[in-house]
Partner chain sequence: MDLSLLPQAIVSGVLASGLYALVSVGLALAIGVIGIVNFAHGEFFMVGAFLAYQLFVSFGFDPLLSLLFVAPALAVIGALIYLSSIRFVLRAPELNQMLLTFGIGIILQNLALLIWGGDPRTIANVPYRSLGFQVAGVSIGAVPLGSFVISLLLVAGLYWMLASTPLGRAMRAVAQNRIGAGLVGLEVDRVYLVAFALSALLAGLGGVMIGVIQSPTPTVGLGFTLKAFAIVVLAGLGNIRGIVGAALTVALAESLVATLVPNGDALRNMVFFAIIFVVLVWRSRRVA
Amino acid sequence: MKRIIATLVVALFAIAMAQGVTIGVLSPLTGGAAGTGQAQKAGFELALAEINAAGGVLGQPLKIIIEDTKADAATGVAAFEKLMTEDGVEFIAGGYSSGVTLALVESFRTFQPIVSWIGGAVSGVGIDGFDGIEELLGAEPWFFHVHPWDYQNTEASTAFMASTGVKSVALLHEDSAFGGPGAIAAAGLLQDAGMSVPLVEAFKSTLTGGTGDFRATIAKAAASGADALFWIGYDSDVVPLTSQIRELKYDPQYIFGAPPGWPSEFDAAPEAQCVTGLIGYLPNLPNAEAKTFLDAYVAMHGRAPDNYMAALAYAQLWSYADAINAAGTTDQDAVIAALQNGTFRSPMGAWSFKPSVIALHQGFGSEMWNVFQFQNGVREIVWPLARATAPLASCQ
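Show the structure of the chain whose sequence appears above, on its own, in the form predicted on its own.
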């Protein structure tokens, strides 16, 4: 009887291995954040091709199932529950929008797959009485967060602003779970760094139902007399907001934007000139991994990546493949241990999961960020100076 049971276990294991590993991906492929979602998809596709060319996962081709969240909370929850109940996946990747992520918290806790999450960067660290994704999910052993948290974003943004020598900053932010807490943290850090913040003003993002008319908000920023403008919003806000800044002839010394991604068509627009922003990856980063990723990406997609989410998605999928192969099994505890202890590849260089202020498993931190500036249609890195490809130019 023991021999029969052992044989059955081996047979079931062989069947599972033959079926291979499937990772479920949640990403906004359509809607107002489609540019970021499509960038993630392109990064996943490149990593998937490379992983399978290198032998796959546990000796079988890796598979992914990508579900479109549309950056909408209800759609995201339904897509996740489909992956759990219909597709039976054990691993979740992708991720975008703090609002969608907050809506997924209880579903994540109910099913408890391993979740490696790019987006949902809102944290309550430094904000009294507010619980963000870090507080709600960060202590879960099965939750791994890839993208820097909001306070890590604002640490980098503040360091850049301080490096410019400006004395005052007007702060505009979209009014959801992404922009609101981010603005509170940014205002505090700017003031701690010796800059005054004469205006903190909310606006309705086009992604969450706004009309795209930001003129009244921009006029308040202009009236504040601040040296620099710092705005937090979504990808779909970039073009209307920046166009209206030019229309109203508002010319602070520096214009700094912090959306999750920048529309590719914006680079060559006249209103893009001198605008600065945070970005995790650019093809002109001075490291070998960035060039290797660029060449492979162009070979597959016929163009250079224009959104750093492609690089993060690529890094995320490779981390799963390397961790599962290192574990030698899909057993959750073994894969969690391999993710905790591994060092992984990325276009930004080697990385690993480490504890953050609250989260057990945080991937990239403030060190990932670069500040670029649109200069004559090119995204030049202007900060930190060690990675700069051009000097920072004033908008005045």
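Note that the structure is a prediction, hence the values are computed from the model and not measured. Numbering follows the first chain given and starts at 1. Each form is matched to the other, and the largest set of C-alpha atoms that superpose within 1.5 Å is called the rigid core. Compared with the form predicted in complex with the partner chain:
- Once both forms are fitted on their rigid core, the CA atom of Asp128 lies 2 Å or more apart between these two forms.
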The other form holds:
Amino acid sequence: MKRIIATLVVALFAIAMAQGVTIGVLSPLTGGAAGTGQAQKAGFELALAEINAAGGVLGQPLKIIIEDTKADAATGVAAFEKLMTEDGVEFIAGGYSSGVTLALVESFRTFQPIVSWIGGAVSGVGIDGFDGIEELLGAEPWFFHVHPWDYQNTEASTAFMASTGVKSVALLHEDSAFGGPGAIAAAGLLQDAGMSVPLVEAFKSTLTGGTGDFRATIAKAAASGADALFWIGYDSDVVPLTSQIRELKYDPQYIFGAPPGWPSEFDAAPEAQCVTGLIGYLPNLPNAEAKTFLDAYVAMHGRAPDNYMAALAYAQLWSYADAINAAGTTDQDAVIAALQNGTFRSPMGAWSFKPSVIALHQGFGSEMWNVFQFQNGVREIVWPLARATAPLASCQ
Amino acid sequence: MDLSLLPQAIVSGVLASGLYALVSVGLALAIGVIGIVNFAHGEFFMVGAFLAYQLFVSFGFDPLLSLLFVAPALAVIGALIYLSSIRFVLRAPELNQMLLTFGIGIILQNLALLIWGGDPRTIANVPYRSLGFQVAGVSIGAVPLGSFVISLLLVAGLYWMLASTPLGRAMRAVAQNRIGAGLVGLEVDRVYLVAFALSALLAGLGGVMIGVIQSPTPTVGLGFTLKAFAIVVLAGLGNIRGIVGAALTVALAESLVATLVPNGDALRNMVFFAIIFVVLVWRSRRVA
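What would the structure be for the form predicted in complex with the partner chain, rather than the form predicted on its own?
Full assembly next; the chain just shown is listed first.
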């Protein structure tokens, strides 16, 4: 009898191993944030092809199931529960939108798979009366956060602003969970760095129901007399915002934006000239992985990545594959330990999960960020100086 | 509250009303003549914006030139959608009509996603997009002014067509009494076809303008659709003549609040729908 049971256990284990590892991915493939979701999907596809070409995970081809969250909270929760109950996955990847992530907190806690989460940067740290994602999930041993937190984004933005020597900054932000807390944190850090912030003003993003008429907000920024303009919004706000700044003859020394991505072909638009922005990945980063990633991405997708979320998704899937292979099993504790202790590849260079203010496992920090400037149709890295490909130029 | 910005707020509001009128008038035409609430109207803007983008990328066409191609293309697309689906639900319950047009909208959005992807696109080289000139300290943008003038001409042309041409009279007759119009020999189905195609054409023209001022994305029409529905309700369902006044009212109110109230831009939609709410309540009390 014992022999039969042992044989059955071995057979079941063999069947389970033969099926290979499946990772469930949550990403906004359609809807207003589809650009980011499609970029993540492209990054996952490239990593998946490379991982399987290199032997897969635990000797079997790795599989991913991508579910569309539409950047909508209710859809995201339903998609996650489908991955848990119907597909039976043990690992979750992807992730975008702080609103969707906050809606998923209780479902994550109910099922407690290993969650490696790219987006959802709203930490809640330093903001009274608001529980952010780092506060709610950061201490969970099964939660790994890849993208820098909002305060790490702001640290980089503020350090760049301080490096320009400007004395005052007008701060415009979109009015949802992405821009609001980020702007509060940014205003505090800018002031701590000795700059005045004469205006902090919310606007309705084109992604959240706005029609792209930012003239009133820009007129207020111009009237504030600030040396520089710092805005936090979405990709689709870039064209109306930058063109209306010129139309209204607003002439700050620097125009600095922090959207998740930049519109395709914007580089060639005259409005782009001198605009600076925060970005995680650029092909001209001075590390070999950046170029290798670019070449492989172009070979697979026929074009260069125009959203750094592709690079983060690529890095995230590789980290899962390397960690599970290092653990030699899909046992949750073993994989958590491997993710905790591993150093992983990425187009931005080597990275690992480290503690942040509250989180046990934070991937990239403020050191990931680069500031680039559109100069004659090219995105030149202007900050940090160690990675700079061109000097920063004033808009005036 | 910085009152020095008041003249700019008024000018910006008046100019914005042109685009609002243009995106609303096609919807009003579909509701007024055909009696169908077209939830895919915003996706017609989106298709117009993407066609202008594609003509720029493939042939280097300026969006103003694209208007000549996009408008007829949208009319054809509108006619095909009417012939293949809309005409079959004209006598169906309103819920069926709404579900159908909602579904058409989702299909168009996903087709755009397949063809152009989800990344916001840019019609990169529009030399007049950032052009503005100062008059008495107030900035007037070339694009808002141009779209205001074009919109007014198109809306005026539509008024004239409805009032003074046999086709316009046929549309008004069908709108007033579909059965009676049929009895006196009007081809009702053909009038509906032309009205729906014209509605799509106007949305296409609005879409080209939206493509200039914004990045075309599969969901670019959503914000404007909300406003178009609200303006149509404010003007009175199907009342094409009331569109310009309604668009001017809401655009001015939005601009004033966005300029004069701290964080006012984020309140734009609230202002917009507060006006609609007040007007509807006022109307219902008047009727009662």
